[in-house]
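The chain below stands alone and is given as structure tokens, in the form predicted alone.
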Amino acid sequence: MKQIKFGPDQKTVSGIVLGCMRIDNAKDPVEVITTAVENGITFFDHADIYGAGKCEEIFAAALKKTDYKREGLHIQSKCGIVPGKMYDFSKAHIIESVEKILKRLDTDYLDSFLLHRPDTLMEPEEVAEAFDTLYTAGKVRQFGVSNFSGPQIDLLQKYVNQPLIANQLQFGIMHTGMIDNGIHVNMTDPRSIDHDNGILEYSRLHDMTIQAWSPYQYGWFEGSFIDNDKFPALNQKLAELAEKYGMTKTGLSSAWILRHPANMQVIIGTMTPSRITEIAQAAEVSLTREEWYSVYLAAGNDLP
């Protein structure tokens, strides 16, 4: 399992995280996060709206019918999503909501806790209070966000006393859109446009982790790219490395984001064991510069 710098502390943890959105479906909750750790993935992401806090309270009962160890795990969650209404970072609503999510996973401590997506009506100084709160009392241990840009992360940090170590962001072979104006900065077509703040580079110079989710879909949930007839090249070439290689597309593709220098992690979240098991063994193959960019182009990119 590849290792990755996590936080100023450079704590090393999976670049592997099984995210756990959907354990309230898996047909054996042991039998997942079992087959995670005996892989490396010690790396476990929630969040309070995943299953209306159902996928927590499933995890801590699943856990406890293992032998594992708190302390040999990275627990992380995130709040800030009240849905179909709105988005709260108001101190009370930060405070309140980890005080729950301790509650339903059973524990004294997050490992990391982040802002769910950014909210427009963000008062800094007020999540900065709720950090405090929360890491003085030794429930949170390390910060960050999700779905934010630089300039949004920059203007919380101005406030926030601690650093922000991580950011959730959707990327993979089909969701491009951060690396593809980097490559076609100065152009003027399409690909130039800059959808993203340039957060890839951002996160590079501020030493953030970048989390990828959703990385085996295309378009906004409309579907996986992975024996998909929509991208017939792209899966030749899957297909092509993926044999040279002994692995499958699934794995090929995670290899595929994790031979990115910019640290990130690949959020995973399969409840199948099998897949879990073949995604996990990927992470130890490192592609070639010219594999990497053959599976670049055959996604459909092109480089000017």
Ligand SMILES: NC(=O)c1ccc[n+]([C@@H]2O[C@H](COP(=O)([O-])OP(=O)(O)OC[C@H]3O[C@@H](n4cnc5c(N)ncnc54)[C@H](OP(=O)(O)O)[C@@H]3O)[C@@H](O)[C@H]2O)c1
Contents of the next structure:
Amino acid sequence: MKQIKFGPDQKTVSGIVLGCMRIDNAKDPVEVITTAVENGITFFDHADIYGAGKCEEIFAAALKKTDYKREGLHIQSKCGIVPGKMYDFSKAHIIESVEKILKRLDTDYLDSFLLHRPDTLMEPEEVAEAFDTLYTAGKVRQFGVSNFSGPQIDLLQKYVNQPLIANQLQFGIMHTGMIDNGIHVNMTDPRSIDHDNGILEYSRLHDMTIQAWSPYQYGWFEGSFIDNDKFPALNQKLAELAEKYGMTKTGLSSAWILRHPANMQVIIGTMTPSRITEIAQAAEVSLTREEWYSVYLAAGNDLP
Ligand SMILES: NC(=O)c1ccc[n+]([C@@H]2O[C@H](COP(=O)([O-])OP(=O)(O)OC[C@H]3O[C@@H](n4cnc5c(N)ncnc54)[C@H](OP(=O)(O)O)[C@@H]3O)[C@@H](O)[C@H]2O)c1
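Swap state to the form predicted in complex with the named molecule from the form predicted alone:
So here's everything in the complex, that chain up top.
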């Protein structure tokens, strides 16, 4: 399993992360977790809202049925979204949410904790107090954000004492906004529009790990692009490369993200053990520059 540098202390973690947003749909959560760990995927992503808390509980109950030691795993969760109502980065909400997360996950600490989506009413001083409280109590070891722009991270980092080490962002073969504008810079076509305030370059400059979420989806959770008739050229290109490397299209699609030098992690959401294995195995493949761009083009993009 490809390892990714995570945070300033040179710690490394698995390049593939198992996202647990859909674990409430898993036929056998124990098999899902064991397949991941046996294939070197030891990093698990949660959020308090996944299954309204059920996903964290299902994960904890399944993990209990294995022999894995807590210290060999990296467990991450997020809070800050109050679905349909608001975003809440108040000190009280953050601390209370983490306490509940720890209870549901049946663990004393989170290896990392992220703020899920920017709260425009954020008071960074309050967030700093919450982070200090959680860090000092040993309840959270590392902190980060999700769906944040560079200036939003700068604003928060000005006040919080711990380094913000990760930013979770949607990225995959069919969701490339983060790189399109860098390729089309100085043009006037739609792809030149910067929706993310240069977040890719910002992350690389600040040694922040981008965690690519929903890497197999196109649009807003519209479905997977793999074997999807809407994307014939892409599927043909992936099949060609998959054959060359003796992998599957599914595996190759995560290898495409890992090939980017920004050192991203890929948060996969499949609950199908065979797909988890395919993805983990393909994490070893390093596409050539030409192959990487050929997939980008087959996805319907262009190079000016
Ligand atoms: N920070 C955020 O705002 C945010 C937002 C969304 C998600 N996330 C994180 O990202 C994780 C992944 O999200 P996601 O589940 O949407 O990611 P995904 O890996 O893009 O999608 C997984 C879904 O696609 C299906 N699928 C169909 N064909 C597939 C194929 N060939 N290969 C792989 N999957 C295929 C899977 O079904 P099967 O299970 O049947 O295989 C599963 O339902 C979440 O668990 C969560 O941790 C973060």
